[in-house]
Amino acid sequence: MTDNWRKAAERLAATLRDDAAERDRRGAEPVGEVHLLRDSGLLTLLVPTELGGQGAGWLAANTATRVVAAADASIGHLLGYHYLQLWRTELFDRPELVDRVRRDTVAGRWFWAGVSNPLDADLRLAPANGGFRVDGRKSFATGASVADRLVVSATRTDTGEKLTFVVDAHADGVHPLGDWDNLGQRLTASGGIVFDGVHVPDEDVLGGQPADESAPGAVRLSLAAIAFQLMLSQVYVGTAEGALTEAAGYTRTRTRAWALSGVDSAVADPYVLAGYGELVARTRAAGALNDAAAAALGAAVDRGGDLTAAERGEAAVAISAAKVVATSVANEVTSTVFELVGARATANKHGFDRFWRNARTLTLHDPVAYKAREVGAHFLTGEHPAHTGYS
């Protein structure tokens, strides 16, 4: 697609803009939208193309999902979660697998999704009629209602294996819940899941994840993980830029200026301005960092089967250092531009609202904490991050 991918990224988020707050209130499945991400084309954008390898590829299809965060936050949410779900399957050595994945989403326009929450070890995989019969639920599977396949990890019956698949979302057996209720992110579809002796071929099987850290594949593999990481802090960025550029919209039209400000406009208010310059400050540092942490990620990507963990380790902490800065901006920006728009802002029918509350509940996926002590601790004594599914 070279750069028209961010033209496809920058109309379909104009298109989701017009209606964001109304959809956010109805928090319908996102059905449409789906339909929507399909037409614009950017379903495609990490299959190999003349974008440059790998690695310029991850850094578009980060880009693409901070500018659609950006007009409706839920739904940049399933674009990135989708753009790892699909990149996910080339990390294992399936190269006929992940072939027929990439023709068929393709001739598809397949969405994906992925049910493989690390702490919500429930799924199990029995031995049976040459693959494995799933069965059990998981509480969080963002997006797998709507899409037309699964990534999905679970665990061996026999022995204690963790491997990972790829599934028909409407199969025999699956079930979604719809039971995604939350403050926040009301259209990423984030329920829970059951499979009740789903059929799993060997064909479709990628592979494990290695316990050894130092086991042949075992390092790409883990790349995953970090990924997820920069996926989530480039929508925590995105919500702070969708937030200030509504928010600007209605300073400029509709704020009035203060009694005592001794000016005719709120754009003319020395504190408006300055308050406006603050966070816009902020968030375009924290977008810096995130670019910065993509393309450390790229870099890895593009190393392949010769990454060392000494690569990947200085990846993820790039990727900690920008989730960090862009959680506390996200959740910053989004509750400050209330001081910003005055009172008559905080009706209904603005939908302000909607960034702080995805702001916060996206930003507890996992807690930032972590993050800062991984970045803490490298910086004072050189320490990588461990590979868990979180780091």
The other form holds:
Number of protein chains: 4
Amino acid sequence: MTDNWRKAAERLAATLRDDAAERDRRGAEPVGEVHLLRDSGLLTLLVPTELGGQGAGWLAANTATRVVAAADASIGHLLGYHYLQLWRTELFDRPELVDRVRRDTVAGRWFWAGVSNPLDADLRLAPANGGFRVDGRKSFATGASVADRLVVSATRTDTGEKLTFVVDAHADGVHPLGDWDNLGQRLTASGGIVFDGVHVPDEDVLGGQPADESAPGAVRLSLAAIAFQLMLSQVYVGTAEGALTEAAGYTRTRTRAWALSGVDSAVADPYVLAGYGELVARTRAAGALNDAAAAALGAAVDRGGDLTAAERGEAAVAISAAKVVATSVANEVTSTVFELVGARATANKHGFDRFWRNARTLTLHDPVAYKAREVGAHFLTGEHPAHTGYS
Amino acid sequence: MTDNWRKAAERLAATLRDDAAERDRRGAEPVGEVHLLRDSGLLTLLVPTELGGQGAGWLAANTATRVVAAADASIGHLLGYHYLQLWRTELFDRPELVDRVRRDTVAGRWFWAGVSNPLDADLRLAPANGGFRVDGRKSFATGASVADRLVVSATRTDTGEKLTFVVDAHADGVHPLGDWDNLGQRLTASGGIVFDGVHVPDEDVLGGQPADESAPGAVRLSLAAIAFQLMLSQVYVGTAEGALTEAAGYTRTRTRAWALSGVDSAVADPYVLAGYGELVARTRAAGALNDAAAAALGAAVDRGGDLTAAERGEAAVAISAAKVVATSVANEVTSTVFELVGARATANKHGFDRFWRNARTLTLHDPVAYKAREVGAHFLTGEHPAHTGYS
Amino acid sequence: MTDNWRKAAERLAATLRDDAAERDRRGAEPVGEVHLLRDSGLLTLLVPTELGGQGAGWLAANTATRVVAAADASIGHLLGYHYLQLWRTELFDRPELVDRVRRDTVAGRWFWAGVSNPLDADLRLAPANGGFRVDGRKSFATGASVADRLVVSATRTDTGEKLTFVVDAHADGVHPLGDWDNLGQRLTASGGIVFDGVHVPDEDVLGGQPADESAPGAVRLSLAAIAFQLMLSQVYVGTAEGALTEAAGYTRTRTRAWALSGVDSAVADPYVLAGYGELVARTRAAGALNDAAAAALGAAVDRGGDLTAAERGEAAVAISAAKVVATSVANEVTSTVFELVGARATANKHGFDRFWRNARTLTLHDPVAYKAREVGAHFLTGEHPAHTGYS
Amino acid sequence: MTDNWRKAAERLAATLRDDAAERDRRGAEPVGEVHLLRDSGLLTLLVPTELGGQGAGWLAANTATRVVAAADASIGHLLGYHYLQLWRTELFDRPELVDRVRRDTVAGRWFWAGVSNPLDADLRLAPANGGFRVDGRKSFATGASVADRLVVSATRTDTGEKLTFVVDAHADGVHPLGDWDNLGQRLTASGGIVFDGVHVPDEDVLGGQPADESAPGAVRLSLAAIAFQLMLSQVYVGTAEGALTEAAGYTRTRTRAWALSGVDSAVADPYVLAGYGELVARTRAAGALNDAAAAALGAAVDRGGDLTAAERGEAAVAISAAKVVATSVANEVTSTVFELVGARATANKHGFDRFWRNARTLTLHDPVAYKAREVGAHFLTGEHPAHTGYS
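Which structure goes with the form predicted together with another copy of the chain, now that we have seen the form predicted on its own?
Next comes the full complex, this chain leading.
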């Protein structure tokens, strides 16, 4: 499929778009959708060709996520997180484990998710039988209930060290709660999860969190947080793109010219035309800035172990800027398109509100004002964002 | 209850607010809510005291609508339309009929609705038995299915004259379709309605539409359309007010301070504080402009038969300006409050999205760009809006 | 002139509008303009009729300020400050002094200004000869160089008490610096001022600042700061109104229809029409909210010594909300009107930029984000703004 | 200098930034600035290396323009137009003339400008002495009075054909009017010009305008109009960048923390930080979209004679989208930065308003609503912009 990932993404998007409104209304666990992801071939996009993957790079993963998110923001979100979870195993110093999970991902058509909401109390890790026993509960474990493998972080109860490991999503003691019932991103299976005496062997442990930002490898490890931020931003842009595409289809075929407009077709109405133009232009700008941020992150990743804190900081700021713009665009576009389709498009059968619900929900992941603050602080003083779960 | 209408409105609002999210979720016909309206005493607000009403004026009806809409935009909408339908009977030259329906409204605790969507084909009126036979179908007959009496417009098939009349909402042949299934304003019973051989006696006919704007009484009759526009605008402002009230309750009691904020409570976060301030200020401005428009309309109404086209035009422009601002504020506020309550407030159990859904749906009633255009045309050239079903 | 103040304001506005662009370009001291103010009769608007004034109330002063500001924001600013300085003498407990200055204002056609920038170091007051000797320097003493009398605050070097007094603007030792050379409000004579051994007799002292907010009279005295805030906000709204009026005149008479617009006159261009409509509607909303704030302040003033801190707080919040909206509207309108007049209107001979320069300069008086914060804090927690020089 | 053009642009920008406010205030003809352009080596950026130029491509010219515009929007504008005028000679089928003017540009360090405002009446061309005689008057001939050579369009009085030619800016009969006295872009020498019997030999004629869009070469020739549009957009973005850079320098070193902010430095104020962040993020987005548009145009140019109308249309839409976003960003940023520097920064000695004046003036070049309309029409219906002087 080399080179063909874009077509694969577009094909999958077309399939998802067909019944996106209906699937959103049903709100079932995205089991079928994950099968579509497997069948699309996109799950192995970042796996090197010599291991059976597509060997594509970071930009491809970002683009594929956005293309899919435009059709179905939930599934784009799942795909983006899959890329991130599998990819971030590389940031630890366990090449053989990375190699193994990549090969197994190809062989088993694995779909990945993760468990790491930084705002909850940590999961607990107790040494046991050549490995660890994991206990505890986390909320917002996007995709975990439909995943094959999970990347999980937890804290050793004996040493206080925070470790990250991979674990079979169907292992004994892993209990997804199925309690995701929120406004948007309804098909992301973002409910909580309980770990009840789950066993993790030593060989599945990726490594620990560095003591501080100056520890060896710390800078590189810290890329995961900003890579997540960027992937969210790609889903925002995709959501805006999707809303515009769907709205345009409706305006073209169903919207009536306004009685007082003096034109005989909605696509000749000056306010409809300029209204689309404004939203399309702003969405393209958000997309272009996201592309630039993805290139900046890609360059940082490519620096490997030589990556400096300053270089990481520049990529972080580029991503924060992209997220600030994408947040604003996604929320504005998904609400304003209603003015371009008209009153009858509010019938629930059209399901137009899903774009706004998805954007509104996902853009609250972390408060955008603090992203703007990071960008401003950097511009004014050169300061780089602290390394946290959100920056 | 004279003087006490404000308290009555606030009492009703408190009752409605209690289970607004739940009732919205159920989406049942607003039968119970109409009973609450009857029990509140607010239905007779505009009926003169000598006929058993509250004898309050136009501003009171606008304010009561907004107060109720802040708690439940659907029920505020129903109440505002009730005021309008009963009130607009006065615009015709049938004082004894107006007198009768007012007395009966007091005696029978009638709730009024109307049938007149200007974008549908007209209902048909055929002379029959000292009156008329009505046939045809209309969409968007807000409140008709739960009303006692309707104000309806239809066109004589013999003369082509357009007549307006009152009719029992439970008369033989009146068939509400119950097909309202839209994004917002779910409790407004805004489905279609079929008239199948409904009989209307001559004494229930209010009168005809004037041939043109210069016919006697034409200017006064044309106030109905702009009074509707204003009532919509009041519901928009009420919706924004309601969203802010509910969001503030959540922020105060449930929103956690953001991890990177350096403050220990959401109500101390600088961005949350200024965020509310911006939205509250804009909502107050929309409310103040609506108040000014209501005063302008009240003054036009008080001019009775002396009302000139120019005076009517100034009121129309005042209302259009208010609607332009209220539209923007309602959509912005109801979406942006999510940034002030945070991610967990997107759980469906909170039902926060109903404010946006209500605003987004109702503000599409007619395209706001054409309202802005009216205001601009008047400012530039002194031109007054044409008399139409929307202006 | 009773009842005729509005006509007087409009007459003055017409006079000022005639050569506003040219006077702004010259940037001379507003000596002639202060003569126009004197001749207009507007300077005695708030003085009781029994003392020879117009006996008008607070709303009239606000409206007159706005009407004049629409023609010339500098002169509106001077007029508003004149009202405030003369009026705030009443807030102190010196009825005979208040009486005296009012009579003298009528007799001498006095124009008032003040010296009290809270961000500078205080002027120094040393007891001397049955009064005080004043020394020191203040910046931003709007209007002082063209005033007859000044209201000044300074701090006693012996007791540390802060006193407010009236002083002849032409007294020995009063030296305006004439150093106002800023972007906008060029005709406000807002340069610095030096007091070099100026003598103030005891009988011209209005009183001291209360020790804290709970001291007797403290609440009432604290109205001055918010009255200033409101007057600024009135000038903002007036500036937006003036920009729209001038732009509309240009669009009507000089703007060419755009080559690709398909219409033959700029006033038929759909984007021009809706563009004006949006700006006019927003400006009207800002005006309506300012009117409501002026009514709230008027009510607080009318409470006299019974005014509670909570009542003062509500008026303060109403004013802050008005200022938030007016700030945004003034800056947006004065910049966006350029899109409605077109490229050729940027010729300097038209002087269109003065509206933006005036708005941009004056709205920086104190940072608007902190006004939004006050409104938000009150909405969330009921907290009232602290009593400061800006709130 | 190959590869070093970016350093050259930054060096020139640094020089220009030093006294930009002062030069703007003086408003002299940009004679010295054109000398700086010559000395910078940037004038030959697009000339192939084998002819003595830098051999850089389209993106380099765009970037150099933006970098210089950030320091001085007038000079960036002159440089961008220089690139366009010289470059667009290639769009005609006169390779030997193109070759000659490129060589002479290197040898003579020529600075180019043009005369072609589409809204004026055409210049008149009459055949004379193996060439033509040019007569007439044009407004807005940016840079012509300080140029060495001009690209000019005029219409043959005998055949009605519109021809484009190059002419010595100092030829007999060329009279710049020096009448540019507008709000912004003061150093662009954008006054009118009179041609009074100017002789143009046949060998300096580039060619005619094609009869319609389907004529051979017509699509390629039509790239000039959109390349101008893009260059304007680059200057807009540069202006926003420049305003932010200058504002940040002021905030860092001079802005005082607000009295009520609770922080001790303006760069710690949460509203200042997020305020910069918002503006910086939006400016970066506009820049990224401009980069994408420049790449799209570059690709269209590289297609040479194979360029299709559809390909040209996609580039045109990309440029229109970029211009819509850049227009909004430039006007907003240059006005809003004042809130981040504070009241004292309005002193005229700082000259901060020049950024807004430049943005406000140049973004009126043609009405942005019609650019939004183009983007919307394309998105809705696939329609490509008509080939005009502005699209």
